[in-house]
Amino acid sequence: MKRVVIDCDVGVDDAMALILAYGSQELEIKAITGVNGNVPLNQVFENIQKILSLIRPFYPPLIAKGADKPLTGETLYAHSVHGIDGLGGADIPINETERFWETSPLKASELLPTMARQFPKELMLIATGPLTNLALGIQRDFEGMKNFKEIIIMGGAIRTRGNTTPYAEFNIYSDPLAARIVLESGIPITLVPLDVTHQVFLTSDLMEQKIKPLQNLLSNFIIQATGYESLSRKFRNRETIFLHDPLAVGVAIDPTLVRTENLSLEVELQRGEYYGRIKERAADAKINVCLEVDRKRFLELFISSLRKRT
């Protein structure tokens, strides 16, 4: 099994990413760290506990709080996409008498390099939120962070439009300085940008034919969190739901799901129209960038993770 740490800002698709990670037989989740992003940090940390209460992992992971604001700039939230609670209003009670996690006394920026040192070149880091925790970890203990075998990042828009501005994707736009620090760190990185995540999405047909018939806790959560309604066959007036963060986990599980190119990338830090954009540059190609995905095979993998629990 591949040992992994997941750094996230738990919104709806982060939650689905955690479900996929725990539904796989390939990943061993050692820790989950939270970062300010889709919702405020305290809500992120509560949502991590809610999703673990839903999944009920046999081996409780360490969980830790991270940064509550970006390195620079103003905080940006995505309540319009994920709801005020970050989970689309899905009802998940936390059982205080039975905890499926262990809370670390360390902040994420300290826990990440500490764990990487504990499992040198064995531990994979999957980042599905703004990269603030990773940047702080690099600033705090670069030699420790270099012990990660690989970092898989959901973020950026390389050859397609952004989803926060015409040029920038949410996770990178939320903390461009952190993104630049991480992408220029020299640590092996696979980037999973909108170019490829916009190729994988839930549709009404998938919901009706594959997910609703499961009738278990996980499928019911997907229905609630995405706001899917059979009558309108829509997700809160949306036709589809992109599986951004689950695809990052999918790449960790099976890298053959995607076609990649090695590119040299730079994050735009100057305020203005292009703030938060990731642009290609003519230099040594250091970042493994996912550009195409086997959509059918990935969706089968995602849906199979929902079947494993009743």
Second form
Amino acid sequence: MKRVVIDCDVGVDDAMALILAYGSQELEIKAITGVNGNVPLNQVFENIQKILSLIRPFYPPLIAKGADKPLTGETLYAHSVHGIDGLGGADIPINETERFWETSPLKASELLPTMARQFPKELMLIATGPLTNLALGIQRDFEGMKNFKEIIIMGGAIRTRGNTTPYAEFNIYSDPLAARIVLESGIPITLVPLDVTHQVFLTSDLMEQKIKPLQNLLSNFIIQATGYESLSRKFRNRETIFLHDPLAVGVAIDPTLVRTENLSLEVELQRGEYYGRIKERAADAKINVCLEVDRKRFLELFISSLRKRT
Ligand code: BDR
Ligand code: CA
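Shown: the form predicted alone; wanted: the form predicted in complex with beta-D-ribofuranose (BDR):
Every chain and every other molecule in the complex is listed next, the one we just looked at coming first.
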């Protein structure tokens, strides 16, 4: 079992990432921390509890709130993609009577290095939102954060177009200074950028043939959260739904799903056209960047994680 902590901004695809993490036999989830991102922090924290109520994990993870705003700049929410509540309006009651999580008294920026110290060079950190909590953790206790074995980050658009500006991806654009602090920390990092996450998506064929027939709580959640309708064969007004964050979890479960290259990267902090872009530079290569993915094998892994529950 690989022990992991997940820092997220739930988010429809963050929710699917949590479902994949719990559906795999390979990961043991020690903690889940929330960061301001797709939706405001309090909504993220509520959504973590909703998804845990849906998954009903056998071992309750610690959960903690993190930053409610980026280190610099204004907050940018993604309600147009994830809905007002961040879960596409999916109806999930929070279960407060059973123990599906334990709330940490610590803020994420303290919990992250504390947990890394507890399991030196053993814990993996998977980040699927803006990198504010990680940067604050580094500023607060760099020595502690260095105990993470690896950080897997969904973020960036390296040799492809951005999704928030023509050059920048949402998680990096939302807090470029935090991204720079994390990418330059020297902690081992695997980056899962749009170059690969744009290769993995749900289609109407997958929904009709593989997901709808499962008829369980998880498949029903995916149908609701993505707004999939058989009649139009669309996800609200979209043809496909990208599995950005689930792919970061997929890479933690099975790194052979992707081909990586070691690159030297720099985050653009200058306001203007290129703000939040990650660019390659000619210097010591330090970041392991995913550039190709075995789409079919990843989708099989994702769908198999939905089968395990009723
Ligand atoms: C990233 O942005 C968010 O909207 C998604 O949850 C994902 O983490 C993709 O750019
Ligand atoms: Ca996310």
